[in-house]
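One chain comes next, on its own, written out as structure tokens in the form predicted on its own.
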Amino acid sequence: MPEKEIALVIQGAPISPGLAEGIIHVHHSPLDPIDVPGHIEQTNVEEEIWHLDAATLRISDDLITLAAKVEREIDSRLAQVFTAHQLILLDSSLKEELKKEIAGNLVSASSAVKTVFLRWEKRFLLMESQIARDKGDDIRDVAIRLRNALAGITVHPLDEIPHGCVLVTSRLLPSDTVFLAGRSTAAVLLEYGSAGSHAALFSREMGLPCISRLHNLMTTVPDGALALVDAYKGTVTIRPHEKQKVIFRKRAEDKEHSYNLARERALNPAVTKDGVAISVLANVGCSDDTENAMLNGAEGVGLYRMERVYLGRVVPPSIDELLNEMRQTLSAAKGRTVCVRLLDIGADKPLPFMRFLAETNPSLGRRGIRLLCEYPELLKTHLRAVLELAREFDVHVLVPMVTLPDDVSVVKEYLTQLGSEMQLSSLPKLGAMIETPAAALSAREIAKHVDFLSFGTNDLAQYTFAADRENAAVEQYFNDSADAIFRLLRITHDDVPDVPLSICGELAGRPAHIPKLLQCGIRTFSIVPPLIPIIKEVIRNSLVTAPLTRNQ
């Protein structure tokens, strides 16, 4: 009798949860774009520059289309990735450097792209700012697009992967992940990729199970073998035995049944086992988000991101443009509370119509309210539009990147002044984002100027552990569910027990941590629309009176 094959179980880091089963497809396509080297004659310089300009224009149009597709089908926040790619592509200094490379070294446009983009990537890697260093994937993604356009390649490298497969590859660029949205891929296994990477964010929004940090994956995993992917635990079982398959499939069925039950009850209130009503709201960025949120049982909008209205513009939006955009986005939530976060932009996410001073570490520089205070007309235009919206909607205003009480008091002063000028009978409720340890520890003073506080746990973890969540090199330090984070939440609650507390970071969408968040005094959760039914169901099975342990 032939010897029975031994199942192989490998362990990685889950970056997008889910259970999946499928046949492994090992994708060996290199990350670097096709090499089209070549020297040219002096007489061909203008022709190569023309090819470069034509390819740039074509890719720019493609990126606009891709951003619109992502906004429509996945998430408006993630569409900003490709808006940023377009800004990289159209950067005037980059274009000038490419043309000098062609004319000065008499090389083809494709060779110039390879040389110059590699040079730019190295510049980012050498910068002090970790955020700047982590732009490497974006630079590489744009370079591949541009070189393939110059070579006349229109087929995406992942175009030939089988439907329903478990894709095994070294790493995914942002455009790769979006491409998988229409391929019914069962799951993705990666050698590299952090939980905060663009690939991870896209995968979570698409509901695509994904595991990374599977070392030596490309050389150890057999192509064509059956795999059971548990992207909750980060395990992959290859060539499973029959008993393993039966257990896995039963677990998948149970998960599906639980989700269907949650969907059936989604429109019911979320009341804990000990009778405490909890508000479950939605994070949105476009009208589709809001519509899906209402269908999934959201009681309102807890975080409306405005950044996409500003990105990619050569002039800032007017009051009317902002108002029309907000009306359209929030129309499905009319009659419910909608919380508009003020523009959260900074030196790491520049706006084309604003000139920024260079900052060695943008994440520790001018972001959110810090930047808005330096550009008061930008802030006042934003606030006027929000106040106009408040004539029609139950609006709350959320101030991002609060560190000091003055950060919110200045917004309150502007709201009072503008509200008087506009003859409003009442002003929207004002809230502060708690995204730094300083803000959490200053809650008593900050609360004197606001009506509520909202925790942004993504940034709170980043600043607590001094670890950028996009940086795989320090990802072991980034832990938004560590005891330190819950202690900051609890300290805030204990310092201001009568101030309403909400949470809108990714931690709010993880079922395992909901009971602990409830015990920390959180009474409002704002999450992405697809997770609303699940989180409401978890709340219904939780207690808020259970005492915290010493370690909590």
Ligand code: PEP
The other form holds:
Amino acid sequence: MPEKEIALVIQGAPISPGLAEGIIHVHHSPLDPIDVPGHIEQTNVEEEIWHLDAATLRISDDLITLAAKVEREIDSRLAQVFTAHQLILLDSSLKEELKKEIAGNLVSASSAVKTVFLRWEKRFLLMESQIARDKGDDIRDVAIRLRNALAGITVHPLDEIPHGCVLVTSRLLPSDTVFLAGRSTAAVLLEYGSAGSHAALFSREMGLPCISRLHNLMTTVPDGALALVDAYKGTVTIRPHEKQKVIFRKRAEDKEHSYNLARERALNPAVTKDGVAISVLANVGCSDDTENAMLNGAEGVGLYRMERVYLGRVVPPSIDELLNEMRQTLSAAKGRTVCVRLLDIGADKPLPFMRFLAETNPSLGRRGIRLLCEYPELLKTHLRAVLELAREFDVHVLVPMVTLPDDVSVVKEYLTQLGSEMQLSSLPKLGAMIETPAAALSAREIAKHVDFLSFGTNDLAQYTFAADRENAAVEQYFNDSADAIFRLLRITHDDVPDVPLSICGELAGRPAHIPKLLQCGIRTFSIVPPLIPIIKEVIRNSLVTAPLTRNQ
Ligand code: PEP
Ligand code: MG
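Okay, that was the form predicted on its own. Show me the form predicted together with this ligand next.
Full complex below, order starting with the chain above.
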């Protein structure tokens, strides 16, 4: 390219870090995958409804298989998405509305799907609750799936994308992310998608660089051009000059070199420059996570999210089922500390075997321990299984969504009572998640009932800034590394200087903030498995006693 042609640099929000280079492939994801005749005769109504039922059944089966495959091969939280898709698909009021649309307006099943799902998507996007905003993408995903099934299309729309390309698309739906798992895509650029979205979750776990909030991306970016993607800074350089390419490639080489070095040293302990040993543990949800974490040098499990064991079940799991699931997930960490978080479910993530009363603001309603206290039998079964596990593993128990000291004292009472019934010689250590400002500011009272505190900075940021962590529209308010968050951490440490402090929110995996977290008294970090080698390396280069600057 002649040097005088100007390279285009666009700026977005980085949602999964990394550097990548590749040819841009613009992918349009229409909700109208095929041309279907919209109108039908009265005599065809039954036939169209039959087609709709048949397609629904087929997809429902596919979704179960897909959820199992995703859980096995990719990520258990992503698998939950497909279980939720199945619930949407089988929703009786949606079915009714589709049938009415076919019979009332004399349209084909495919046209009815398009009209009704777009109506539902709009309804969800206009609603205030977290579940509603999340559901926009899910509804669209199910609609595309259903329309493709009605048209007999079996290939995924992303089937055509070239290997090694930089994929440009307006947003990444859950099923797109699953499809991308088997590809060698270099990077993904999006118009929409927040740091808490499925796309973000997936791309971080796959180590796939991803930038979002690139406005007007679909109309400004040329298909087939070379792009340099810097998903640390959130910049994309399109049609770069020779000089820009050379500098970028050198940076990419250096990054790769330091990652390889970190990986080689991953099994060594993380000791700061001033000699303080720091524990680096893993956040896990399935057995693959635990296995990867151990290979990457995790010293144990700092957060086992076990919601998936409960989701999508028509009857609650028994003690044995829970125990088997936990044993399997944690087996690679046997002999090390494993921190099991009690079920963190809320009114926005309904359990099929429970009847929830609708809440106007589910994130501020019955979540985590609040819900467990309302269903003591559920809590007791859960604790009995955890106590059984403690006979074989070094178990710690973590209480989610703590706001009041009573939230933890009640768990302690149950543990003591059940432990004596089960004739255990000792009880697991108990910890409180500090993920509400009230908990951070009441650490002295809470600490009387627990052995350690663990900062859940994802929710701590959500509740401090009153900004839904999943909602891209208020993303500018959600800042988990803001001064306000560090002040809460520091106040907690000052109030309970002798209580062990850990962190298991996303903030723990961001190298730039490690020194500050160490200075806030945090001595245990729990992070996603791929980040463990790098975070250990950053700790080795940090000081616990470094003087604070004025702004800190
Ligand atoms: C957190 O809130 O920071 C946390 C670790 O819990 P989760 O992300 O599962 O809510
Ligand atoms: Mg949380």
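Take the two forms, superpose them, and find the largest set of C-alpha atoms that agree within 1.5 Å; that set is the rigid core. Numbering follows the first chain given and starts at 1. Keep in mind that what you see is a predicted model, and the values were worked out from it rather than measured.
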For this session: Take the rigid core as the frame of reference and indicate whether the C-alpha of residue 504 shifts by 2 Å or more between these two forms.
Result: no
Exercise. Using the core for the fit, does the CA position of residue 513 change by 2 Å or more between these two forms?
Worked result: no
